[in-house]
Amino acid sequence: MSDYSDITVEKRQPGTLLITLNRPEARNALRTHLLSEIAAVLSDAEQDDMVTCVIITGGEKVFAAGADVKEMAEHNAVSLWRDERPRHWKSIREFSKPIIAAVNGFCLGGGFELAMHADIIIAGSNAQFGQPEINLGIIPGAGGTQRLVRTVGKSLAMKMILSGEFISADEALTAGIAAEITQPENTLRRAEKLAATIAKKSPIALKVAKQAILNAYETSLEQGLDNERKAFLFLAATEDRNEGIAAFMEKRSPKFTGN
C-alpha cells in the first residue's frame, strides 16, 4: 500500500481492507489531510476487485475525538465555504462497498460522523459517542444532525446535539447506533470476523443490498419497495445469483465472482 501520514492501511485477510486512524498525539482528530487520505484509499478500494469490505478503526483507546479544533480555528466563513472537506466526506459517503467501524473510546464530533458513515458499528464497552460541537458555539457539519436523528429519533438526537452530552456503548446499542458491543481488546477482532463473513458474499449483491438499505432514508415505503423489487430483478440476471443457487442445491460453498 502507499505511504500515508495520518492513517495506516493494511490488507489483513482476503477481501478486507483495514484503515487505522493514526494521529495518537491528537486523539485521532480529523484534520483535512486525514480525511483526504481516507477518501483516496476508498477511491482506490472502489476499483480494487480484491477488496470487498473495509474496516475503519482508531485502536483500542480512541476512535476519533472530533475534528481538529486547531485547524478549525484558522478558518472563517469564506474559507470554510471553499473548504475541500465536503468533497472528502462525499467520497466516503458514496463508497459502494460495506464499511465496518470498530469503535473504542471517544467517538465524538467528526469522529462520530465518520463512524455513522460506516454501515455497521462494532463498539467496545469503553466507547463513548457524542456530538459536542455545541460547546464551541457551532453545530455538527458533516451530517451529524441528519444521520443521528434518522438513527435514534428526534428526542435523543436533540439531547445529544443540544447538550453535548456523551452516551455510553450500552446506550448506543439500545439506540441503534451500534450493532454489537465487545470488550475493547476484541473490537477489531470481531470486526474482522464479521468482515470475513461479508467478504465471502457476492460483491455485486453486497453493493446492491447496501444501496437498497440506504435508499430507505431517502424514499417513501412505496418507492423503496419498488426500488427493492427492481434491484432483486437485476440480481436475477447475474452469474453470482446462478452460482449461489447452484451451490445451495449442490450443498457446497459458492464461488462468487462479482458478475
Second form
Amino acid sequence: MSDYSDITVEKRQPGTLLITLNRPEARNALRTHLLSEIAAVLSDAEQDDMVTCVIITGGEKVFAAGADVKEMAEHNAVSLWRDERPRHWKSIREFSKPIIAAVNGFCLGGGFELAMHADIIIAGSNAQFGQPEINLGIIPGAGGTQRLVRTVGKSLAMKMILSGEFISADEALTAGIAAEITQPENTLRRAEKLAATIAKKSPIALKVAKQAILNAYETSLEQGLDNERKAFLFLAATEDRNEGIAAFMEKRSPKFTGN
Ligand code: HXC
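I would like to compare: after the form predicted alone, may I see the structure of the form predicted in complex with ligand HXC?
Next comes the full complex, this chain leading.
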C-alpha cells in the first residue's frame, strides 16, 4: 500500500493502519502534498471495514517540524485563500475512526496541530511540543489557537503561542496534551498496543463515542448531555450492543461486527 512519496502506510496488525510521516530531509515538514496524502489515506480508511484505528507517527527525533516554510514562502494572501490545504485538514478533522498520534522528538507548528487532530497522543519522553509560528511573524493556521486553548487553558496556550517556547513531554502530560509518556523506543509499540485494544471494540460504538466527545467542544453541557443520551439510545438498537451484553452474560469475549 505504499504508492506515496511523503508518507508510508502499513496495515501492521488487525484493525490498525499505521501512517508514518516520511520526509526526514525536511524534518517531516507538512508540505501540501504530504497533507494531501494523509487525507487520501484517511478517505480510503474511512470506507475500509478492516481499519478500525489509525496511528500517525513520525521519526525518532522529529514528529513533524510544522508547515513547509519553503513552500509557505511562495504564497501570498490570494494564493493562500485559494489553497487546497484547508480541505485536507477538514478531511483529517472529519475522519470518524480513532486516530492515535505516536510522537517522538520535535512536534512543532502544523506538526503539533496535526497531533492535536488525533484523538489520543502518546508521547516519547523526548517529545517537545511548540507553536513557533510567532517567530515567523504568523500564527498557527490549522486550529492551533483553538484546540490548544481548549486543551490546556488560556495561560499556557498564550505562553506557547505568544513566546514560541516549547514544552516538554512531562509538561504536555500535565497539561492534558499527551495521554501517556513512554520511553522513546516504546512510543510506537505502546500506540500499537493501545490501537490493538481499541480495534477489538465495536467499530460503531467507537465512532459514536468519538463524535460524542468531540461534540463537547461545540455545545453547552445541557446540549452535550442531550446529544449523549440520543447517541446512547441509538447504540441500544445495534447488534454490537446486543453482542456485547450477551458476551458479558455468557462469560466470553464479544465478537463485534460494526452492525
Ligand atoms: C521546511 C524545514 C522545516 C520546515 C526544518 N526544515 N523544518 N523545511 N519547513 N518547517 C529543513 C531545514 O530547512 C533543513 O533543510 C532541514 O530541514 C534540516 O533542518 P535543521 O534545522 O538543520 O534540523 P535540526 O537541527 O534537526 O532542527 C530540527 C528543528 C528545526 C528543531 C525541527 O528544523 C526547526 O526549528 N524547524 C522549523 C520549525 C518551525 O518554525 N515550525 C513552524 C513552521 S510554520 P536544508 O535544506 O537546509 O538541509 C507552521 C505554520 C502552520 O507550522 C500553519 C498551518 C498549517
